[in-house]
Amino acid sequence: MPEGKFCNKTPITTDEQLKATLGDKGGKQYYEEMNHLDVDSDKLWASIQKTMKSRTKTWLEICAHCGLCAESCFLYQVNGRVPEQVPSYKIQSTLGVMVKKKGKVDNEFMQMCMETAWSKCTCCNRCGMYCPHGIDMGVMFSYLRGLLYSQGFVPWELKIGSGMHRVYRAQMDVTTEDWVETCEWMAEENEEDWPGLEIPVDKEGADIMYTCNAREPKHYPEDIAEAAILFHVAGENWTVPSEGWEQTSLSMFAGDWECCKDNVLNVYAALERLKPKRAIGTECGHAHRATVIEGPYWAGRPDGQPPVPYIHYVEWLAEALREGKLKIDPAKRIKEPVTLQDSCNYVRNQGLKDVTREIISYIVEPGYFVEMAPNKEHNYCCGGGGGFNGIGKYREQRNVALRKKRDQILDTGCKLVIAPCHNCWDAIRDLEEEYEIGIRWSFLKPLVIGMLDVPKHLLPPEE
């Protein structure tokens, strides 16, 4: 069976694909579809001779199976230690396996493969870290994940999730209609708190130009207000793109490479247009990663450099109050133990650890931050990153992988989790649901919004 109703070989492109596949509740004839697909084993080959780099080829062949990574992985640790969980053998066992038969393997072994490189890692590139050859496993999990989603080897709503962007350019069904009546909605609703409230779009030659997460319009568009609102009480010259808002990648997480490469030409064409002098993308860690890390790539920059500066959130918030831009009323500083969950996405794949906790100097009664234990680059996956958040099929094993997550924030005391990260604030909240610990968890933005020694003139009238 060469393909099938929901489980082909190629990408949804269309509106009526996507309502067929969505219309499949949980995915259970797609994967029954599964099954029965079979592996052109000479296109899979052919696509390893082309696509398959140096670097990969150097990394699957010096692995000395040692073991050392076994530690630096979270889900190892979570699941009893077993050796099935150590990276090594997991890349060994799907991607070198692979490798090794030339692409003769079987559909067996294709749904296993899918199974380890969707609940088995996260892509956090921890292991990369403590590899005494500085071998990423994590990279080489996204490059599996390619070759599985060029012969139907994918999660369900990953499935769905890359159709999303091909079909609306977001990964959800946001319209342009829809972004901007938001947009209008979320200055409308908040105009009488905050008078000259504006979210400006497709203003030419701003100073910044914002981009956020398709889940902000569709389920919290407070999310865009807040973002306004500091943006407005900073005086930045700043706007959003009609077209080009999107900035994250469920492409990413589902190995679909041709749209992750459509993904972020569409953001850089809105750059290119309306020609701001830098970009600021929302609290997300894989949307940074997609569009400013992985993404001028993708987009074949030689320079390696979006159109712009380019930069995250918590960089332009912490030179926002830095340069006094915001100013923080000391009387309202946080002053109850509060911890901090470091994105691996711009954390521990570009550094801005230092970023993060200058922010928390100014929201923080000096002596209630307390850090988790292992932090900064240093820290684990918040248990649902690289897509295994959204993943039914998988998600007892997510559940699992919260735990280690748990332990951490349970060993600070704290109640309050700042998760700067759609992904890692949506771990926190099932982690919540799943095991009742108690806490609370907050992007930075409301947090900032509340604490805001706020000018006069930005007030509305007295009565």
Contents of the next structure:
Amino acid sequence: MPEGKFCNKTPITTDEQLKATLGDKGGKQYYEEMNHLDVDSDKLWASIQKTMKSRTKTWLEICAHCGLCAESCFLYQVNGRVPEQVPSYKIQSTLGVMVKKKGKVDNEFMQMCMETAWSKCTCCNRCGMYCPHGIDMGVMFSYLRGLLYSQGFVPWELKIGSGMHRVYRAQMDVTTEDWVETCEWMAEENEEDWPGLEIPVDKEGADIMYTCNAREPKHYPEDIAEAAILFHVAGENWTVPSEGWEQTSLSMFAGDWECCKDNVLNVYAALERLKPKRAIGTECGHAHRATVIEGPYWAGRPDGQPPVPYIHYVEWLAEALREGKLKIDPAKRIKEPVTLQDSCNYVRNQGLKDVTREIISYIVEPGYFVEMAPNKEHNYCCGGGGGFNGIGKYREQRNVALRKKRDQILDTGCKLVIAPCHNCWDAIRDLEEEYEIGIRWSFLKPLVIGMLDVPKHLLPPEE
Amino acid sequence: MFKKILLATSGAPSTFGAARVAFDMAKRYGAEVVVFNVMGVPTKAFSQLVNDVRTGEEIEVDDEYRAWVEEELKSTFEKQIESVEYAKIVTTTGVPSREILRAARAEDADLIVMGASSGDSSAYRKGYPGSTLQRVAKAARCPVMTVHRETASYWGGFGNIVFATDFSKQAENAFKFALNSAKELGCDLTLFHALDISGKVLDQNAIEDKLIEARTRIRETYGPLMGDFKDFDIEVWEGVPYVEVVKIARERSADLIVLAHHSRELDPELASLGSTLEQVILRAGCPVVSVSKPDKV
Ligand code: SF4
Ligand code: SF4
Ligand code: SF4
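Here we have the form predicted on its own; I need the corresponding form predicted together with its partner chain.
Complete assembly follows, chain above in first position.
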């Protein structure tokens, strides 16, 4: 059973392995090794028998091959409507066959499955809304990804991504020290403009525990500063944990279920340690899905809920604006056509569609908000979801996928796109880079800070 | 005055002027130069793909690439590195402004020197609206020197410093830096204020009055802080501030312009619109130092 040095069935669990795998440029050796990786059919079949839920079984059986799901999939639309991109075909030809053959499949088949699972589906769950039987490929592909991961058939970057989570408990190599240091740094960098600004670490019993996406301390710490400024202006009693601050889960995209559980338990442990009244996550869709929507099930929480009420940033922001904790200066509202990217992960998967529009009603001058078509839970994936953004091997396919969002944005005529999701933000940036349609994109935090009506006592003393 | 100078450079010729000034100053003060390069802007979160800051090309950062960049920098600045007592090369990936600030903090730098275009390649602009310089100048704890023109690199030392004030709090910090530099370097110092009359309709008498007022204000604000330093004069001109600053610098053959940087604007795109600092940097024939915070002056 030949397993490669990098491509194998064993997850990355040490810093050394991680660095070594990273050092394999573009996963060249990794993918070469994959060509020789054996499939452990017995284990695969055993795993299917043990983990495949009756829902998935039923779904595979009852599909009427009616094709009603075809148009629902943006990847079908942008790829010339070829039959290979019909959702039901994608799952029947992969998971369906794997089950039918009782796991007796070969390397070539597994590689085809990998390509389908990671480059032909972003797990956006849109098709599930259009199938008369409610069959959801997003859910089934997530399941398939898990099976593929356990056999070592996973894109290089995602093997590394889940390795990062295992080693650093963050999707990037941000250590506890780095994180705490970054919080100090950001408070320091902004304290002059915002006297009294603090980023309290490990404060027990605060009203809010804030968690974020590791990209923030790594590359965009101003996002943390912006969250701090808004909590500060809103007068919130808040804190961040020194451990358990990273809310994202690349392991979810990789199909590394063990690691998913470990991550979310780490966040929940922080909640149990610091006992905040509630938790708020940053503007990130998949982070929310991982810690709030799916996390409780991974963690085996009987009520299906996190240990304390855990809300997405848009929910807090809408509340703060509604209750007047944050006030918008009407003169500074957005007065240009602006559109909104509905993130699949918290809009379609959790229904937070109205709350984002409520925010829009405070920050955009009436008449300037232009909806994408379709929108809300019917919106299309940004084009880079489910890990697609990060996989070099499928860059071309991803770039094709971006076309749907590009056209949707172009149709609105807007030059400004609000994208309260890290991954959507990235995808929209990439689509601008790729197609140069002349747009700008933003999270909510900097926009709101720019239009706040700040109480006098919070401003720096007049010079 | 300077123990550690952080030279932020892409290694491209547009930053050679900055490098020359940084190394010359280091030689003069026995300071250490940290040659700092941000190899690329990470494009895809956890992946190793970055957009090279110079070419905009998508590249993959690995040990080999890192070593190559370091080698390039080493050979580009070889002579200069040899000419100073301490120098080291540090490379990283990330958003340039953020990484420059991070490095300045980690190294406890006393001065950041950058070419006006360090990290402002088109790829960078596309991906991240806003200017590296604006972000660095706003948040840095230490003075930030920008050298826009290759010809601006100074050879024989500083003789004349122009300090331009708008009477803000940050201008006090900038003043301290200007005064200390003038003392240290034995330069003449011009305290300057540009009376902004752009877009205003004022009659000549009103202008005259305001000029006198500003003169008095300069004298009262900075006079008492001069100590025994005598080589200074005061000028107030009316016009569009950046034009006037550049004009007086030219008239005095200034080798250095010192300005305050202050902006509460978080969006650098907006902050840079009409920003005096940025305009001065682009147009001045000499290095420009901007000071925002009091810590390192
Ligand atoms: S989940 Fe989304 S991407 Fe996947 S098949 Fe369904 S519609 Fe297409
Ligand atoms: S719409 Fe549903 S039943 Fe019809 S082909 Fe698609 S998955 Fe099968
Ligand atoms: S990136 Fe945003 S739009 Fe795309 S799948 Fe994720 S949440 Fe949905």
